[in-house]
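We begin with a single chain expressed as C-alpha coordinates, specifically the form predicted on its own.
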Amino acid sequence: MPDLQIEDLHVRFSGVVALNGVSMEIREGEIFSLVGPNGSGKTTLFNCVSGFVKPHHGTICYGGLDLLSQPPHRIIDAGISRTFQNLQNVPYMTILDNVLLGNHSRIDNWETVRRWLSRDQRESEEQAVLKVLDFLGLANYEQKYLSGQPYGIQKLVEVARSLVSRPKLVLIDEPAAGMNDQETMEIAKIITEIRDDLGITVLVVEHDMSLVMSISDRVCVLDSGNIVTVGNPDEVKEHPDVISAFLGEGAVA
(Lines of atoms letter the chains of each structure in order from A and count residues from 1; the text may use other names and numbers.)
(Lines give C-alpha, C1' and ligand atoms only; values in the text may rest on other atoms or scores of the structure.)
(Ligands and ions follow the chains in the order given, each with its own letter.)
Protein backbone atom coordinates (compact mmCIF):
# COMPACT_ATOMS: atom_id res chain seq x y z
CA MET A 1 0.00 0.00 0.00
CA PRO A 2 1.29 3.48 -0.84
CA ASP A 3 2.16 6.47 1.30
CA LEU A 4 0.36 9.81 1.09
CA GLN A 5 2.72 12.66 0.18
CA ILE A 6 1.65 16.27 0.80
CA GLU A 7 4.05 18.99 -0.31
CA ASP A 8 3.92 22.78 0.20
CA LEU A 9 0.14 23.05 0.36
CA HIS A 10 -1.28 26.59 0.28
CA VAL A 11 -4.99 27.37 0.62
CA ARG A 12 -6.66 30.77 1.06
CA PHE A 13 -10.33 31.65 1.53
CA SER A 14 -11.09 35.30 0.72
CA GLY A 15 -7.62 36.35 1.84
CA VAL A 16 -7.65 34.18 4.98
CA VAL A 17 -4.76 31.71 4.97
CA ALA A 18 -6.07 28.22 5.80
CA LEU A 19 -2.90 26.28 4.93
CA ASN A 20 0.49 27.93 4.64
CA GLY A 21 3.05 25.68 2.97
CA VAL A 22 2.03 22.48 4.76
CA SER A 23 4.11 19.37 3.96
CA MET A 24 3.81 15.90 5.51
CA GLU A 25 3.96 12.20 4.74
CA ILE A 26 1.41 9.70 6.03
CA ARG A 27 3.11 6.33 5.96
CA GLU A 28 1.54 3.04 5.04
CA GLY A 29 0.06 1.23 8.04
CA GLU A 30 0.16 4.06 10.58
CA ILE A 31 -2.39 6.07 12.53
CA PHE A 32 -1.52 9.70 11.89
CA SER A 33 -3.43 12.42 13.75
CA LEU A 34 -3.94 16.10 13.00
CA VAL A 35 -4.64 18.31 16.00
CA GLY A 36 -4.99 22.02 16.58
CA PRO A 37 -7.55 24.69 17.47
CA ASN A 38 -10.59 25.52 15.37
CA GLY A 39 -9.48 27.26 12.19
CA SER A 40 -6.03 25.69 12.19
CA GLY A 41 -6.54 24.04 8.78
CA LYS A 42 -7.21 20.43 9.75
CA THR A 43 -10.47 19.89 7.87
CA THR A 44 -9.22 22.02 4.97
CA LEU A 45 -6.35 19.56 4.57
CA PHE A 46 -8.85 16.66 4.61
CA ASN A 47 -10.90 18.44 1.95
CA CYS A 48 -7.82 18.89 -0.24
CA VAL A 49 -6.92 15.19 -0.01
CA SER A 50 -10.48 14.09 -0.82
CA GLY A 51 -10.87 16.55 -3.69
CA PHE A 52 -13.43 18.97 -2.24
CA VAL A 53 -10.96 21.88 -2.07
CA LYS A 54 -8.33 22.69 -4.70
CA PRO A 55 -5.24 24.34 -3.16
CA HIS A 56 -3.67 27.42 -4.67
CA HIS A 57 -0.28 25.73 -4.64
CA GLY A 58 1.29 22.41 -3.72
CA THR A 59 1.01 18.71 -4.55
CA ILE A 60 -0.76 15.68 -3.08
CA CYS A 61 0.31 12.26 -4.35
CA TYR A 62 -0.86 8.81 -3.36
CA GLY A 63 0.92 5.80 -4.80
CA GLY A 64 2.21 7.90 -7.70
CA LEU A 65 -1.25 9.31 -8.48
CA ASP A 66 -1.62 13.10 -8.51
CA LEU A 67 -4.77 13.51 -6.40
CA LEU A 68 -5.17 17.17 -7.32
CA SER A 69 -5.85 16.15 -10.92
CA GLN A 70 -8.70 13.86 -9.84
CA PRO A 71 -12.35 14.66 -9.05
CA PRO A 72 -13.65 13.39 -5.68
CA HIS A 73 -15.39 10.34 -7.16
CA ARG A 74 -12.09 9.19 -8.68
CA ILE A 75 -10.16 9.64 -5.45
CA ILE A 76 -12.21 6.93 -3.76
CA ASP A 77 -11.32 4.67 -6.71
CA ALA A 78 -7.68 5.17 -5.69
CA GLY A 79 -8.45 3.64 -2.29
CA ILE A 80 -9.11 6.73 -0.15
CA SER A 81 -12.38 7.18 1.74
CA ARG A 82 -13.44 9.58 4.49
CA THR A 83 -15.98 10.50 7.12
CA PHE A 84 -17.25 14.03 7.67
CA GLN A 85 -17.23 16.37 10.66
CA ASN A 86 -21.01 16.75 10.34
CA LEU A 87 -22.93 13.52 9.88
CA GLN A 88 -23.81 12.81 6.24
CA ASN A 89 -26.33 10.06 6.97
CA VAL A 90 -29.87 9.77 5.56
CA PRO A 91 -32.12 9.52 8.64
CA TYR A 92 -35.15 7.87 7.03
CA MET A 93 -33.21 5.06 5.43
CA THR A 94 -32.17 1.89 7.21
CA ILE A 95 -28.64 1.54 8.54
CA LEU A 96 -28.05 -1.12 5.88
CA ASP A 97 -29.01 1.22 3.07
CA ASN A 98 -27.02 4.10 4.55
CA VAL A 99 -23.88 1.98 4.56
CA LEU A 100 -24.60 0.60 1.06
CA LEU A 101 -24.25 4.15 -0.25
CA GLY A 102 -20.52 3.87 0.44
CA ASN A 103 -20.22 0.92 -1.94
CA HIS A 104 -21.00 2.93 -5.08
CA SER A 105 -17.37 3.04 -6.20
CA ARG A 106 -17.29 -0.77 -6.35
CA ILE A 107 -20.35 -1.07 -8.60
CA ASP A 108 -19.71 -0.93 -12.35
CA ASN A 109 -22.24 -0.92 -15.19
CA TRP A 110 -22.30 -4.71 -15.45
CA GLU A 111 -23.03 -5.08 -11.73
CA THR A 112 -25.89 -2.59 -12.08
CA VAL A 113 -27.37 -4.73 -14.86
CA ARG A 114 -26.94 -7.82 -12.69
CA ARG A 115 -29.03 -6.09 -10.03
CA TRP A 116 -31.90 -5.86 -12.52
CA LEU A 117 -31.60 -9.49 -13.57
CA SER A 118 -30.89 -11.17 -10.24
CA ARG A 119 -30.82 -10.50 -6.53
CA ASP A 120 -27.39 -12.15 -6.21
CA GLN A 121 -25.52 -8.89 -6.70
CA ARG A 122 -27.56 -7.06 -4.07
CA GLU A 123 -27.10 -9.93 -1.62
CA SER A 124 -23.33 -9.87 -2.17
CA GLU A 125 -23.24 -6.14 -1.43
CA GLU A 126 -25.42 -6.60 1.66
CA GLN A 127 -23.11 -9.32 2.98
CA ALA A 128 -20.16 -6.92 2.71
CA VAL A 129 -22.11 -4.35 4.73
CA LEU A 130 -23.05 -6.91 7.38
CA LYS A 131 -19.39 -7.82 7.85
CA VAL A 132 -18.48 -4.16 8.38
CA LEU A 133 -21.37 -3.64 10.82
CA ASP A 134 -20.32 -6.72 12.77
CA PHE A 135 -16.74 -5.43 12.90
CA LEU A 136 -18.00 -2.14 14.37
CA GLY A 137 -20.22 -3.83 16.94
CA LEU A 138 -23.45 -3.05 15.06
CA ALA A 139 -24.56 -6.60 14.27
CA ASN A 140 -28.38 -6.83 14.04
CA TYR A 141 -28.74 -3.08 13.50
CA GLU A 142 -28.99 -3.30 9.72
CA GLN A 143 -32.79 -3.05 9.45
CA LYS A 144 -33.16 -0.27 12.01
CA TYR A 145 -33.90 3.20 10.68
CA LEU A 146 -31.19 5.71 11.41
CA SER A 147 -33.64 8.33 12.64
CA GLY A 148 -33.79 8.23 16.43
CA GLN A 149 -30.62 6.19 16.87
CA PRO A 150 -28.14 7.41 19.51
CA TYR A 151 -25.51 9.83 18.27
CA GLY A 152 -22.72 7.28 18.86
CA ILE A 153 -24.48 4.77 16.60
CA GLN A 154 -24.89 7.39 13.89
CA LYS A 155 -21.17 8.20 14.04
CA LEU A 156 -20.34 4.50 13.64
CA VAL A 157 -22.64 4.27 10.61
CA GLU A 158 -20.60 7.08 9.05
CA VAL A 159 -17.43 5.06 9.73
CA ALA A 160 -19.06 1.92 8.32
CA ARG A 161 -19.90 3.69 5.07
CA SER A 162 -16.26 4.77 4.72
CA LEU A 163 -15.05 1.19 5.25
CA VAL A 164 -17.43 -0.71 2.96
CA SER A 165 -15.60 0.62 -0.12
CA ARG A 166 -12.55 -1.35 1.09
CA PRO A 167 -10.15 1.62 1.25
CA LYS A 168 -6.41 1.47 1.79
CA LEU A 169 -6.45 4.88 3.51
CA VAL A 170 -9.37 6.27 5.53
CA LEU A 171 -9.71 9.88 6.72
CA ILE A 172 -11.74 10.14 9.93
CA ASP A 173 -12.87 13.65 10.85
CA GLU A 174 -13.44 14.24 14.60
CA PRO A 175 -14.63 10.72 15.51
CA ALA A 176 -15.07 11.54 19.21
CA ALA A 177 -16.97 14.82 18.77
CA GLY A 178 -20.14 14.77 20.88
CA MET A 179 -19.31 11.42 22.48
CA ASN A 180 -19.14 10.60 26.18
CA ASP A 181 -16.07 9.04 27.81
CA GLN A 182 -17.25 5.45 27.26
CA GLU A 183 -18.03 6.07 23.60
CA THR A 184 -14.67 7.80 23.14
CA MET A 185 -12.88 4.75 24.55
CA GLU A 186 -14.81 2.55 22.15
CA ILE A 187 -14.00 4.70 19.11
CA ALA A 188 -10.31 4.65 20.09
CA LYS A 189 -10.43 0.84 20.11
CA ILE A 190 -12.20 0.78 16.74
CA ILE A 191 -9.67 3.11 15.08
CA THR A 192 -6.82 0.93 16.31
CA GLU A 193 -8.55 -2.20 15.01
CA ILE A 194 -9.16 -0.57 11.61
CA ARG A 195 -5.40 -0.33 11.28
CA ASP A 196 -4.42 -3.57 13.03
CA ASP A 197 -7.17 -5.94 11.85
CA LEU A 198 -8.14 -4.47 8.48
CA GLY A 199 -4.70 -3.21 7.48
CA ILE A 200 -5.99 0.26 6.63
CA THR A 201 -3.87 3.39 7.11
CA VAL A 202 -5.76 5.97 9.19
CA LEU A 203 -5.55 9.76 9.09
CA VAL A 204 -7.50 11.34 11.97
CA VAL A 205 -8.58 14.89 12.82
CA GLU A 206 -9.45 15.15 16.49
CA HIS A 207 -9.62 17.68 19.35
CA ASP A 208 -9.53 15.12 22.17
CA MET A 209 -5.82 15.06 23.01
CA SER A 210 -6.08 12.01 25.31
CA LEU A 211 -7.63 10.02 22.45
CA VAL A 212 -4.99 11.24 20.01
CA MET A 213 -2.09 10.41 22.32
CA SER A 214 -3.45 6.93 23.04
CA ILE A 215 -3.91 5.74 19.43
CA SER A 216 -1.45 7.66 17.22
CA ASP A 217 1.86 6.55 15.81
CA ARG A 218 2.57 10.17 14.88
CA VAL A 219 0.86 13.48 15.52
CA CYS A 220 0.95 16.74 13.53
CA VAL A 221 0.01 19.94 15.36
CA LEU A 222 -1.39 22.72 13.18
CA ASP A 223 -1.97 26.34 14.17
CA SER A 224 -3.32 29.02 11.83
CA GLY A 225 -2.43 26.92 8.79
CA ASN A 226 1.16 26.28 9.89
CA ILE A 227 2.77 23.11 11.22
CA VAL A 228 3.94 23.56 14.81
CA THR A 229 5.54 20.13 15.09
CA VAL A 230 5.28 16.52 13.87
CA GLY A 231 6.42 13.52 15.90
CA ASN A 232 5.40 10.59 18.05
CA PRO A 233 2.97 11.37 20.91
CA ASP A 234 5.72 11.68 23.55
CA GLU A 235 7.71 14.09 21.40
CA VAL A 236 4.66 16.20 20.60
CA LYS A 237 3.35 16.54 24.13
CA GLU A 238 6.78 17.68 25.32
CA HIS A 239 7.18 20.34 22.62
CA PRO A 240 7.17 23.74 24.38
CA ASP A 241 4.83 25.40 21.87
CA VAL A 242 2.35 22.54 22.17
CA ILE A 243 2.47 22.67 25.95
CA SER A 244 1.82 26.39 26.14
CA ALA A 245 -0.79 26.58 23.38
CA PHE A 246 -2.75 23.34 23.66
CA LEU A 247 -1.95 21.32 26.77
CA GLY A 248 -1.34 24.04 29.39
CA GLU A 249 1.87 24.96 31.11
CA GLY A 250 1.37 22.37 33.86
CA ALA A 251 0.66 19.46 31.54
CA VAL A 252 4.23 18.12 31.55
CA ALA A 253 6.25 17.87 34.73
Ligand SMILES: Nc1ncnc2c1ncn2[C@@H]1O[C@H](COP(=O)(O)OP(=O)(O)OP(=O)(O)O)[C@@H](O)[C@H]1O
The other form holds:
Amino acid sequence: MPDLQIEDLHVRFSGVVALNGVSMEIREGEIFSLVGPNGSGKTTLFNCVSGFVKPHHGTICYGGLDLLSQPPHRIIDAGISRTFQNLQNVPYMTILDNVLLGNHSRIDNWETVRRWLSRDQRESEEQAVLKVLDFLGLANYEQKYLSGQPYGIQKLVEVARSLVSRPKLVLIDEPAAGMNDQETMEIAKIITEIRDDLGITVLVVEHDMSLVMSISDRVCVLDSGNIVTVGNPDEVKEHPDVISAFLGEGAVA
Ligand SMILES: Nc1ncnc2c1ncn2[C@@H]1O[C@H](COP(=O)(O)OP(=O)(O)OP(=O)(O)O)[C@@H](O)[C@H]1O
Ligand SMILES: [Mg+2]
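Moving on from the form predicted on its own, please list the structure of the form predicted together with the ligand.
Below is the entire complex, every chain and molecule, led by the chain shown above.
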Protein backbone atom coordinates (compact mmCIF):
# COMPACT_ATOMS: atom_id res chain seq x y z
CA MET A 1 0.00 0.00 0.00
CA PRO A 2 1.38 3.39 -0.92
CA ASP A 3 2.03 6.51 1.12
CA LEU A 4 0.29 9.81 0.42
CA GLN A 5 2.73 12.67 -0.24
CA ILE A 6 1.46 16.25 -0.12
CA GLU A 7 3.94 18.98 -1.10
CA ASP A 8 3.60 22.75 -0.82
CA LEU A 9 -0.16 22.95 -1.29
CA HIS A 10 -1.60 26.42 -1.84
CA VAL A 11 -5.35 27.06 -2.12
CA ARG A 12 -7.09 30.45 -2.25
CA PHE A 13 -10.78 31.23 -2.48
CA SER A 14 -10.97 34.83 -3.75
CA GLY A 15 -9.15 36.71 -0.97
CA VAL A 16 -9.17 33.82 1.52
CA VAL A 17 -6.01 31.75 1.87
CA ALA A 18 -7.26 28.27 2.81
CA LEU A 19 -3.92 26.45 2.52
CA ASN A 20 -0.63 28.28 2.55
CA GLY A 21 2.15 25.90 1.50
CA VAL A 22 1.14 22.73 3.33
CA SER A 23 3.35 19.63 3.08
CA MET A 24 2.82 16.30 4.84
CA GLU A 25 3.21 12.59 4.37
CA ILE A 26 0.58 10.08 5.47
CA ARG A 27 2.30 6.74 5.90
CA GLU A 28 0.80 3.42 5.00
CA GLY A 29 -1.05 1.84 7.92
CA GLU A 30 -1.23 4.84 10.22
CA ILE A 31 -4.09 6.77 11.77
CA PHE A 32 -3.17 10.38 11.01
CA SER A 33 -5.31 13.19 12.42
CA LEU A 34 -5.69 16.73 11.17
CA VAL A 35 -6.83 19.22 13.81
CA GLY A 36 -7.19 22.98 14.03
CA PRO A 37 -9.74 25.74 14.52
CA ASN A 38 -12.73 26.33 12.25
CA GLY A 39 -11.62 27.58 8.85
CA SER A 40 -8.01 26.38 9.23
CA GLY A 41 -8.12 24.44 5.94
CA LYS A 42 -8.75 20.85 7.05
CA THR A 43 -11.67 20.08 4.74
CA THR A 44 -9.97 21.97 1.92
CA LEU A 45 -7.04 19.56 2.21
CA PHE A 46 -9.49 16.62 1.99
CA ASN A 47 -11.08 18.24 -1.04
CA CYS A 48 -7.70 18.53 -2.75
CA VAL A 49 -6.78 14.89 -2.07
CA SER A 50 -10.15 13.63 -3.31
CA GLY A 51 -10.14 15.79 -6.44
CA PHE A 52 -12.93 18.24 -5.54
CA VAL A 53 -10.67 21.29 -5.29
CA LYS A 54 -7.67 21.98 -7.54
CA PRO A 55 -4.91 23.81 -5.66
CA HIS A 56 -3.14 26.77 -7.24
CA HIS A 57 0.21 25.25 -6.47
CA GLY A 58 1.66 22.04 -5.08
CA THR A 59 1.62 18.30 -5.67
CA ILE A 60 -0.23 15.30 -4.23
CA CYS A 61 1.11 11.84 -5.04
CA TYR A 62 -0.21 8.47 -4.00
CA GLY A 63 2.06 5.54 -4.75
CA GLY A 64 3.62 7.39 -7.68
CA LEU A 65 0.25 8.51 -9.08
CA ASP A 66 -0.16 12.27 -9.50
CA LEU A 67 -3.60 12.77 -7.96
CA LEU A 68 -3.98 16.35 -9.13
CA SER A 69 -4.21 15.20 -12.74
CA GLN A 70 -7.00 12.73 -11.88
CA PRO A 71 -10.79 13.26 -11.71
CA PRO A 72 -12.51 12.19 -8.44
CA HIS A 73 -13.66 8.79 -9.77
CA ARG A 74 -10.10 7.85 -10.74
CA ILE A 75 -8.92 8.80 -7.26
CA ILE A 76 -11.51 6.37 -5.83
CA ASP A 77 -10.28 3.73 -8.31
CA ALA A 78 -6.74 4.36 -7.01
CA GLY A 79 -7.95 3.31 -3.53
CA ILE A 80 -8.81 6.59 -1.79
CA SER A 81 -12.32 7.28 -0.50
CA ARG A 82 -13.79 9.86 1.84
CA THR A 83 -16.71 10.90 3.98
CA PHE A 84 -18.24 14.36 3.87
CA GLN A 85 -18.49 16.76 6.79
CA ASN A 86 -22.05 17.57 5.69
CA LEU A 87 -23.56 14.13 5.23
CA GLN A 88 -24.20 13.18 1.61
CA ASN A 89 -26.92 10.65 2.38
CA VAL A 90 -30.17 10.33 0.44
CA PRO A 91 -32.95 10.27 3.10
CA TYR A 92 -35.64 8.53 1.04
CA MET A 93 -33.48 5.61 -0.04
CA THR A 94 -32.78 2.52 2.02
CA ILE A 95 -29.52 2.24 3.92
CA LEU A 96 -28.53 -0.53 1.48
CA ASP A 97 -28.97 1.77 -1.52
CA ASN A 98 -27.24 4.66 0.24
CA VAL A 99 -24.18 2.51 0.85
CA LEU A 100 -24.28 0.98 -2.64
CA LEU A 101 -23.71 4.49 -4.00
CA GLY A 102 -20.14 4.20 -2.71
CA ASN A 103 -19.48 1.53 -5.32
CA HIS A 104 -20.63 3.69 -8.16
CA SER A 105 -17.70 6.02 -8.49
CA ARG A 106 -18.50 6.29 -12.16
CA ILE A 107 -21.93 5.78 -13.64
CA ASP A 108 -21.89 6.01 -17.39
CA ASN A 109 -24.39 4.52 -19.84
CA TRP A 110 -22.53 1.26 -20.35
CA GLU A 111 -21.99 0.77 -16.64
CA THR A 112 -25.68 1.41 -15.94
CA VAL A 113 -26.79 -1.15 -18.55
CA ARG A 114 -24.27 -3.73 -17.35
CA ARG A 115 -25.44 -3.45 -13.76
CA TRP A 116 -29.08 -3.62 -14.83
CA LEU A 117 -28.44 -6.76 -16.87
CA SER A 118 -26.30 -8.48 -14.29
CA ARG A 119 -28.12 -9.80 -11.27
CA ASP A 120 -24.88 -11.46 -10.13
CA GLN A 121 -23.13 -8.13 -10.07
CA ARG A 122 -25.90 -6.57 -7.99
CA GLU A 123 -25.89 -9.53 -5.59
CA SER A 124 -22.15 -9.41 -5.07
CA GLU A 125 -22.30 -5.65 -4.46
CA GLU A 126 -25.12 -6.15 -1.96
CA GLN A 127 -23.10 -8.80 -0.14
CA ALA A 128 -20.21 -6.34 0.12
CA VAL A 129 -22.56 -3.74 1.61
CA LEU A 130 -23.95 -6.23 4.14
CA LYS A 131 -20.40 -7.08 5.25
CA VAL A 132 -19.57 -3.40 5.77
CA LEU A 133 -22.83 -2.80 7.67
CA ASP A 134 -22.10 -5.81 9.85
CA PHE A 135 -18.57 -4.51 10.51
CA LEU A 136 -20.04 -1.17 11.63
CA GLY A 137 -22.62 -2.78 13.91
CA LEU A 138 -25.48 -2.06 11.51
CA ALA A 139 -26.48 -5.62 10.65
CA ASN A 140 -30.20 -5.79 9.76
CA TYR A 141 -30.38 -2.08 8.96
CA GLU A 142 -30.10 -2.54 5.20
CA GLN A 143 -33.81 -2.33 4.36
CA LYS A 144 -34.52 0.58 6.68
CA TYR A 145 -34.98 4.00 5.15
CA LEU A 146 -32.39 6.50 6.18
CA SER A 147 -35.00 9.15 6.82
CA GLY A 148 -35.81 9.30 10.52
CA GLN A 149 -32.74 7.32 11.63
CA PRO A 150 -30.81 8.85 14.55
CA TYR A 151 -27.94 11.13 13.55
CA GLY A 152 -25.36 8.62 14.86
CA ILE A 153 -26.68 5.97 12.46
CA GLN A 154 -26.66 8.44 9.56
CA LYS A 155 -23.00 9.22 10.27
CA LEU A 156 -22.16 5.52 10.26
CA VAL A 157 -23.92 5.14 6.90
CA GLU A 158 -21.64 7.88 5.55
CA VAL A 159 -18.65 5.87 6.85
CA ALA A 160 -20.11 2.66 5.34
CA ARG A 161 -20.34 4.32 1.91
CA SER A 162 -16.67 5.25 2.11
CA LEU A 163 -15.66 1.67 2.96
CA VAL A 164 -17.66 -0.26 0.38
CA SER A 165 -15.33 0.65 -2.49
CA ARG A 166 -12.59 -1.21 -0.55
CA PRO A 167 -10.22 1.74 -0.20
CA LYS A 168 -6.60 1.52 0.90
CA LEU A 169 -6.81 5.02 2.38
CA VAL A 170 -9.96 6.61 3.79
CA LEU A 171 -10.44 10.29 4.67
CA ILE A 172 -12.98 10.78 7.47
CA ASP A 173 -14.17 14.36 8.11
CA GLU A 174 -15.39 15.03 11.68
CA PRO A 175 -16.78 11.60 12.55
CA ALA A 176 -17.64 12.59 16.13
CA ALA A 177 -19.35 15.91 15.36
CA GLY A 178 -22.85 15.87 16.82
CA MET A 179 -22.26 12.53 18.54
CA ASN A 180 -22.88 11.91 22.25
CA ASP A 181 -20.15 10.46 24.52
CA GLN A 182 -21.23 6.87 23.97
CA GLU A 183 -21.31 7.30 20.16
CA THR A 184 -17.92 9.05 20.26
CA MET A 185 -16.37 6.08 22.07
CA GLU A 186 -17.98 3.80 19.50
CA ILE A 187 -16.55 5.81 16.58
CA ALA A 188 -13.08 5.76 18.17
CA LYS A 189 -13.27 1.96 18.29
CA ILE A 190 -14.52 1.78 14.71
CA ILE A 191 -11.70 3.98 13.37
CA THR A 192 -9.14 1.81 15.13
CA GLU A 193 -10.76 -1.32 13.70
CA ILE A 194 -10.83 0.16 10.20
CA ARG A 195 -7.05 0.34 10.41
CA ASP A 196 -6.39 -2.83 12.44
CA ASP A 197 -8.96 -5.24 10.98
CA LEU A 198 -9.44 -3.90 7.45
CA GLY A 199 -5.84 -2.74 6.98
CA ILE A 200 -6.94 0.70 5.75
CA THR A 201 -4.83 3.80 6.35
CA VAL A 202 -6.96 6.52 7.99
CA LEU A 203 -6.69 10.29 7.64
CA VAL A 204 -9.17 11.87 10.03
CA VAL A 205 -10.27 15.44 10.72
CA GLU A 206 -11.71 15.90 14.18
CA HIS A 207 -12.28 18.61 16.81
CA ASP A 208 -12.63 16.20 19.76
CA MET A 209 -9.06 16.30 21.06
CA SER A 210 -9.52 13.43 23.51
CA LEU A 211 -10.65 11.22 20.65
CA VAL A 212 -7.78 12.40 18.43
CA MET A 213 -5.15 11.84 21.09
CA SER A 214 -6.44 8.39 21.95
CA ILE A 215 -6.52 6.91 18.43
CA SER A 216 -3.83 8.70 16.40
CA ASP A 217 -0.33 7.58 15.51
CA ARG A 218 0.44 11.14 14.43
CA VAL A 219 -1.37 14.45 14.60
CA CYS A 220 -0.98 17.53 12.40
CA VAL A 221 -2.13 20.90 13.75
CA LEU A 222 -3.25 23.44 11.16
CA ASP A 223 -3.93 27.12 11.77
CA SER A 224 -5.04 29.55 9.05
CA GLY A 225 -3.75 27.24 6.33
CA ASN A 226 -0.32 26.76 7.94
CA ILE A 227 1.06 23.74 9.75
CA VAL A 228 1.81 24.52 13.41
CA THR A 229 3.34 21.11 14.17
CA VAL A 230 3.22 17.40 13.28
CA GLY A 231 4.10 14.63 15.71
CA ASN A 232 2.86 11.85 17.88
CA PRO A 233 0.09 12.76 20.36
CA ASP A 234 2.49 13.33 23.26
CA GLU A 235 4.73 15.61 21.20
CA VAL A 236 1.76 17.60 19.93
CA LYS A 237 0.19 17.94 23.39
CA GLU A 238 3.43 19.39 24.71
CA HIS A 239 4.07 21.79 21.83
CA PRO A 240 3.96 25.31 23.32
CA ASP A 241 2.01 26.86 20.43
CA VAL A 242 -0.58 24.08 20.59
CA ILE A 243 -1.02 24.46 24.34
CA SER A 244 -1.43 28.22 24.19
CA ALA A 245 -3.59 28.40 21.07
CA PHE A 246 -5.76 25.30 21.13
CA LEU A 247 -5.64 23.21 24.26
CA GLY A 248 -5.03 25.34 27.31
CA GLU A 249 -3.12 23.86 30.22
CA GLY A 250 -4.42 20.44 31.22
CA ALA A 251 -7.06 20.35 28.45
CA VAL A 252 -6.19 16.85 27.32
CA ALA A 253 -5.59 14.07 29.79
N1 LIG B 1 -15.68 26.53 -1.72
C2 LIG B 1 -15.26 27.57 -0.99
N3 LIG B 1 -15.47 28.83 -1.41
C4 LIG B 1 -15.02 29.88 -0.69
N5 LIG B 1 -14.33 29.77 0.48
C6 LIG B 1 -14.10 28.53 0.93
C7 LIG B 1 -14.55 27.36 0.23
N8 LIG B 1 -14.17 26.27 0.93
C9 LIG B 1 -13.53 26.72 2.01
N10 LIG B 1 -13.50 28.08 2.02
C11 LIG B 1 -12.84 28.92 3.04
O12 LIG B 1 -11.52 28.41 3.22
C13 LIG B 1 -11.16 28.41 4.60
C14 LIG B 1 -10.86 27.00 5.04
O15 LIG B 1 -12.08 26.25 5.05
P16 LIG B 1 -12.17 24.72 5.44
O17 LIG B 1 -13.57 24.28 5.15
O18 LIG B 1 -11.08 23.99 4.76
O19 LIG B 1 -11.90 24.78 7.01
P20 LIG B 1 -11.99 23.64 8.10
O21 LIG B 1 -10.66 23.63 8.79
O22 LIG B 1 -12.48 22.38 7.51
O23 LIG B 1 -13.06 24.26 9.11
P24 LIG B 1 -14.20 23.52 10.00
O25 LIG B 1 -13.49 23.00 11.23
O26 LIG B 1 -15.14 24.64 10.35
O27 LIG B 1 -14.84 22.46 9.18
C28 LIG B 1 -12.35 29.05 5.33
O29 LIG B 1 -12.09 30.42 5.47
C30 LIG B 1 -13.51 28.81 4.39
O31 LIG B 1 -14.50 29.80 4.56
MG1 LIG C 1 -14.15 21.23 7.75
